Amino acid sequence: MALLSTTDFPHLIVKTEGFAHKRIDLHSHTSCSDGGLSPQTLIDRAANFQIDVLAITDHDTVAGLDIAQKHIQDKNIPLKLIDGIEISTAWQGFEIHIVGLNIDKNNLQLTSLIEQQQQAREQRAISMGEKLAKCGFTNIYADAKAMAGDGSITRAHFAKVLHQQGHVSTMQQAFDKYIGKKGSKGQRAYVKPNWCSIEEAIQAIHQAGGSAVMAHPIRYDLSAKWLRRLIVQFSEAAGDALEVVLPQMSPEQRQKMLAYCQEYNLYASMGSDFHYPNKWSDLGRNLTMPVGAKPVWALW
């Protein structure tokens, strides 16, 4: 784990009770999972957007971290890379994502969990391909696998293939009609994932010296009562922080997430969850930590 101090974040100067943190983005993806840009291209985009601190948090893989770090060094790019990962977990029938920040990517327990997750991901993809074949889409698994390349295969790859081949008009329609979860059983080609538990993810992240962050709590299809239950279990499992800031969040939503952090003594993180350039979100966009939040980087 890279040890950081306040001198590593010279632009994080306390002005009032907030931080001048417009150049920090702690949630992004590359083509090593379901992102649209290579690690090198992502770093170049971050540099062009004047991002000072970027975390790469690919789904259940750390394959892009060394590639990105080498590019930073080779090009002498003034950007601090935070080693990260986004681990898929299962909770009460929901898929909850736990981000690990400032991790030792070579930690043995984390590596073991990644291997377990990749096996589950691969088996899910095979089963999904079989179900889609029954829907009339032949060779869909092979096409999705080819699109993923050496990266983690995800439902997004299936959605892209279905869209590119003209079977659906949008990627979202692929989820809505075939591979998404809707209701108790999901759509025709939905396959229930066999992910690890929240507790297992947090433990592996901590063993790797990192901070465990619940990704995008507002995006889960949970009532206020169930969201609170989730946050309570996350806190009791020694989770460290909630992702309280995303590009498309209302001020009320940010304050609600901040209130949960304060109630359960959790730190706060923020990130774009960047996958590819679009008009709704981009690296570093609308990322402002609420006044009164304890930023997760204070743990480093």
Contents of the next structure:
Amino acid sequence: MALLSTTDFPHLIVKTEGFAHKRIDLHSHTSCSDGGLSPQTLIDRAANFQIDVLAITDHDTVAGLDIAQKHIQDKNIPLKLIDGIEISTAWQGFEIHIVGLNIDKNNLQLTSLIEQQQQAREQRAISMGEKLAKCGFTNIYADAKAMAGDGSITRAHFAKVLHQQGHVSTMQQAFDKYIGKKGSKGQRAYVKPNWCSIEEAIQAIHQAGGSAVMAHPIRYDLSAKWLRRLIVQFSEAAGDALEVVLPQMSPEQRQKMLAYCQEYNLYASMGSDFHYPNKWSDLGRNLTMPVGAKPVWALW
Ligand code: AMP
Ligand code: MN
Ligand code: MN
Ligand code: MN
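Could you output the structure for the form predicted together with ligand AMP, given that the previous block was the form predicted on its own?
First the chain shown before, then all remaining chains and molecules of the complex.
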């Protein structure tokens, strides 16, 4: 099947109404959660890469959106910002991320879900700090909290602190040895989070007028049988789209995700899940929308 690619075709032609001939990235993070760039710097980077449409989708917060929009206006940057969020949910012992796109960021039901999620983040962070203390690492919570500042505190902050203090040699090792979940119980300092359900996340996104997208379906380490179960439940809960395109996905994985979209009548989204500049991926890079997919922006 033919693929249209931003790398192969500098002026990506997406065959759809709405955002034809645009460079589009619908998943990115700022320092309002665990991204490395401030909302302003992220917008500048997107503008440099000639991205036309960018969604900011920070973990359980919309704090970066007004800052980014103000910067776009102040600097007169030709970029359409899509208001977004990435909500962590709990499903069968897995943490499933639901992205909300084109949301009303001030919607009351969404705001109250965000508050609930922030409390869950805070509690989890405190418990993680306690467990890490038992592993011999003191004050990690305080340092992670300081690093997160006013933003959403995440395990990425803990991983960074553990790395900076020399307790692990890479951030990945912090997940593998301490705060990640492999197996049923997780590593020594893993804390089961108290996230909302998939249904609650989808409902709040819909109340806020947005589209609900299952983020990175390939990253949950689910068998084919369990992934199908997840997609069935997401679809029955009125979820709108699957993220079928991430930079790291193989053509086979993209095809598989596209087939799920077609089977369950779901739309398709694409995004880099950009956190900070690195060798392997960047804003808008290597994003390809398979021909035959119904792009999520057709809903807007
Ligand atoms: P949290 O939302 O608090 O669970 O933090 C998870 C975040 O940590 C993710 O959004 C990723 O950005 C980052 N992360 C980096 N490596 C890993 C990993 N191996 N497992 C889970 N999260 C990771
Ligand atoms: Mn993240
Ligand atoms: Mn995610
Ligand atoms: Mn993300």
